[in-house]
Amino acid sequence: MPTVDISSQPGKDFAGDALVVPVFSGRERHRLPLAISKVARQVMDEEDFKADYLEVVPLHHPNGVKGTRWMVLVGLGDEEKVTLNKIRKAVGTAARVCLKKKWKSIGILSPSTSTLDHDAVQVAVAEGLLLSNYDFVTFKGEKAEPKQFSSVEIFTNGDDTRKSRRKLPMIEAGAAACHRVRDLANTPAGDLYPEVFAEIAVKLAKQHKIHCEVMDVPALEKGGFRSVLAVGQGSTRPPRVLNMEYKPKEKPKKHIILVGKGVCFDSGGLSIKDASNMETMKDDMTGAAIVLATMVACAQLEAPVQVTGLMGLVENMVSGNSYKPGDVIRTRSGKTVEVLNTDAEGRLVLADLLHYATELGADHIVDLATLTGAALVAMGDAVSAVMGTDQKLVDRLLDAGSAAGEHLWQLPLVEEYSELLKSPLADLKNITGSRWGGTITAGLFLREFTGEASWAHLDLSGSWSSKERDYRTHGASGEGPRFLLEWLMD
């Protein structure tokens, strides 16, 4: 993590590698220092830069600006249409350009606008910079060094910085958690399987003084986690369930349980997936990665709530020992499930964990899972679906997502669709057999195991990006911990 400073200085004398200057479209430069404003105006007058949203122009040795070797202009578009998330993404876009140039010391002017709170703008700028500061080179050879910033200075040109400086620890913890999720989800399944994930969690728990229990196969058998065991039985890599617990020093205001799907690789089992894009199924443990990263961040920030993290870690593989279409599984709750498709495995793992969560006495239970392709079809890869039994809880998560710039959208739990989950052989079936409403029926399936709990389900269709854009790199997006921290720290 680079050193970060937020200064009330104008930034015109910054002497680092590059100074990033966000610019609104139109003739008027909004409170830019005079020397910088002249450069921006000249480039715009020559029509080399229109300040369209996400437009980036690097300038070498800008005339009249002391110290810095490069100035990077980035467009914010129309000031009347600007949002905090647009600022976050524009800054991230410019920062990715700087990163690829291997520039280490970055300065940036926090844009001044009459439409947004200055403190919130400063926070969005810091988030955009830090979220972009990611380069996954673990598998690029022994000598590969990640491109990363060493220092970041944010200049506010006279605006007060006290509030945004107080938020820096949360900004940094959120960005670090995002990068941790990226690291885990980007790691190939041959290197990250249930046992290895559990070892990483134990090491992090020890570092941050978080209680961590690892349940192996005998413990899962004893605990009745039959759905978890069924999904994992086709792999040579046995399943694990993690139970992590963070407690604040003072009496906690709430007890929250986060439940994460941790399918470290999903081949689809005997209902095997098509080969196209199966290589991305290493990210099917993103829900568990989000839970782990959030637990660590809660400990770092000394969150005022008690947080329990449950992670179900399995591989869904093909072998002579795989669970089969037509099998009936007696879940931990005692409810039976007829398996019609072994590729609908995540809900089976979560079924046992959600039932376990209801026994632990939480105020709220939130599960996170890359659960359905239907969510991706409906939402695309930038919006995640949320459903739940407690509208106040759902509303708080939606607000937290909006504040963090991570898009969530509520879907209804349509009661009539519950009929589609009824099985003639068992209490439930794991798929409906219909192409329609798959995300909603998956949510209804999970609800069967939550009892009377205040519960919300996140279907993480925004967990993987097929291309680099704004502060997101190609691959795992790392979304999840930041909006959870917005909620948990409130």
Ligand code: BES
Contents of the next structure:
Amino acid sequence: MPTVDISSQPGKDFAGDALVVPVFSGRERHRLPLAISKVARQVMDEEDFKADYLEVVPLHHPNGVKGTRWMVLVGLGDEEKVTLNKIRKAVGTAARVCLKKKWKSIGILSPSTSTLDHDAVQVAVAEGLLLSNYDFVTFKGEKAEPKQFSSVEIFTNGDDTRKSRRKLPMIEAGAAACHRVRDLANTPAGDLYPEVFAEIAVKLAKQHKIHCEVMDVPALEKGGFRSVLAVGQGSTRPPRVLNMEYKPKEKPKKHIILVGKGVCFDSGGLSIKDASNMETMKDDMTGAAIVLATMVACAQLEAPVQVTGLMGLVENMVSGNSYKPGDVIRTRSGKTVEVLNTDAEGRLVLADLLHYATELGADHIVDLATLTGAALVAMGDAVSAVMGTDQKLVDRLLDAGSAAGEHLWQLPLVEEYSELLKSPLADLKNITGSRWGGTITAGLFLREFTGEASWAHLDLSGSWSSKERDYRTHGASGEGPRFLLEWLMD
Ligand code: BES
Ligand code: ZN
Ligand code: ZN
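Having seen the form predicted on its own, could you now give me the structure of the form predicted together with the named molecule?
First the chain shown before, then all remaining chains and molecules of the complex.
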């Protein structure tokens, strides 16, 4: 993490590698220091830059601005239409340009707008920079160094910075958690299987003084996690279930259970995926990664709520020992499930974990899972789906998503689809046999295991980005912990 400073200086004397200057289109709106605004005007007069949203122009030794080697203009578009998320993303886009150039010491002017709170803008600027500041080189050649900032200075030209500086720990913990999710989800399944994930979690739990219980196969057998075991039985890498517990020092205001799907690789099992659909299935543990990263951040920030994190770690593989289409699983809850497609494995893992969660008892249960391809079909890769049995809880998660700039959209748990999950042989079947409404029917399946709990389910279509854009890099987006923290810290 670079050093981050938010100062009330104007920034015109900044002497680092690059000074980033966000600019609104419509030139009379500039409220920039004079020397800097002159440069911006000149570039706009010559029509080399219109300040369209996400437009970036780097300038070498700009006229009249001493100190900085480079100045990077980035467009915010129309001031009337600006939002905090647009600022985050524009700043993130400029930051990626700076990172590619290997610039390390970055200054940035916090844009001054008439519509948004100045401190919220300063926070968004810091978030855009820090979320962008990510380069995954673990699997590059030996000498590969990650391109990262060493220092970041945010200039506010006289604004009060006390409020935003108080939020710095939250911004930094949120960005670190985002990067942790990216690291975990980007790591190949050959290197990150259930036992390795568990080791990483144990180590982090120790560091941050969080309680962590690892259930291995005998413990899972004893605990009745038959559904988790069935999914995992085809792999040479045995499953694990993690139970982490963060408790605040003061009496907790609430107890929340987070449940994460941790399928470290999803080949589809005997209902095998084709090659292209299998390509990214190392990321099928993103739900569990979000739970782990959020737990760590809660400990760092001393969140006021008690948080239990349950992670179901398995590999869904093909072998002579795999569970088979037609098998009936007696899940932990006692409900039986006819498995008609071994690729609908996430809901089986979650069935046991959700039931376990209802036994632990909590105010709310929230599960996070890369559960259906249908969520991607419906929403694309920039929006995740949310469903639940408690509209108040769903609303709070939607609000937290808006605040964090991570898009969530609610889908209805349509009652009349429930009967599609009925099996002639068992209590339920794990697919409906139709592709329509796949995200909703998966949600309905999970609901069967949540009892009377106040429960919400997130189907993480926004967890993988096929290309780099704004503050996201190619691959795992790292979304999740930041909106959860918005909710948990509130
Ligand atoms: N992990 C996948 C869902 C997925 C697919 C997430 C693509 C992200 C990108 C899940 O286990 C799965 O395979 N679901 C099946 C369910 C179907 C068999 C009912 C799917 O979506 O095709
Ligand atoms: Zn699957
Ligand atoms: Zn899966």
